[in-house]
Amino acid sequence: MAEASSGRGTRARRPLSPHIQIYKWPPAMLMSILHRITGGALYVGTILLALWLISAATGPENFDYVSSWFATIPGKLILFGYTWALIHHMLGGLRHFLWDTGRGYDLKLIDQLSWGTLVASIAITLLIWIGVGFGGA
């Protein structure tokens, strides 16, 4: 507890703020904080797939020279990452369409549709790599 002046000379006993290392984030928070993180993560993804697809346009050797660099196990888990962060950001935007249209308040629907946003996007991620064969040779 904080103590302030009460103005005649005694301390009167105050709560503290919330902080980061008190307060529980609730899961809708959490999730909103990592829909903006995914926002930010595809701009840079966005910018690799441009220059994929430059290079496509720009002759076979090009093409072959940037397709080598997501081949190596790096470039797979930054392709990874990616499919993940576009499928989850999705899911998050499904989520707040739903809450536009003035449904989907109810407190404890809020936490599941949040933790479901993550393990959905984890999944269909999955389940599209898995499809792909991780990448394929």
Contents of the next structure:
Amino acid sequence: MAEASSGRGTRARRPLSPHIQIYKWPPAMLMSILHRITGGALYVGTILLALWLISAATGPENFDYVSSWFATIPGKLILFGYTWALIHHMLGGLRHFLWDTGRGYDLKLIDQLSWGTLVASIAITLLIWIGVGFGGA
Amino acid sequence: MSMRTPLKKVRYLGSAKEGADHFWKQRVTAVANVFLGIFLVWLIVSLVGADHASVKARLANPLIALAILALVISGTIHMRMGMQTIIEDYVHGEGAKIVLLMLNTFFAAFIALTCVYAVLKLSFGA
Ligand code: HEM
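Can you give me the structure for the form predicted together with the partner chain, which would complement the form predicted on its own we have just seen?
Zooming out: every chain and molecule, the one shown earlier first.
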């Protein structure tokens, strides 16, 4: 490795500043991104709610047709994801409310709340789906 | 020392002339969404596997219908403002931004109107 040299002699080889790709994400950064991604997913997923309501409003044939799609494996996976997105985004929103009051900025607490929301959202989502027997096999 | 004129300070509206309006509406709808979101999960969980007649009867219940309407209104206002923030963050071309902001409004309005229409039909339709 060549020493970088300037007119003033040999420079110490200090590490270059790391690029974003090798930057260790603080949990709060991951949660911030997840809040945005889940918000976007919920946005698109409102189509499912609209479909469900419209099918119920337009008679049994349409309702059964839409329900049969929701009952497929991909359909259930999407609904499972939607449940998680809703719960995770909701818990993230509660964290925002805390911050809005000017509290909760202690770095250690932020880390705990970040992991806490992730673990809680997965746990609650699983509980809901266990509660309905995963929509019947 | 602040460079703001006294009138500017009193109005406190900032450069977008909206003050904290966007932020505040986002929070009010978010608080409503917590309750309405829990309601939605409960509603759907309680209707898993139900046939059309029972779903229809449940959705036509006045309290349920009102709660769904509230959810749809609060949710679509909230998601429209949230997506507006996302678009403003990532899209910098003036033309593309205006088009996307417009599409965002159309989508939110479309979802809102479709859902409201369905709920009203379930409540009042034959
Ligand atoms: C369930 C209760 C909900 C709560 C407590 C909540 C809370 C919040 C909060 C506080 C923000 C602002 C975040 C910020 O200022 O950076 C936000 C953003 C957002 N929300 Fe919600 N929300 C909820 C439900 C929903 C639903 C149902 C949707 C979509 C249908 C949605 C879509 C969005 C979007 C797209 C954003 C923008 C995300 C961003 O800017 O990164 N939210 N939410």
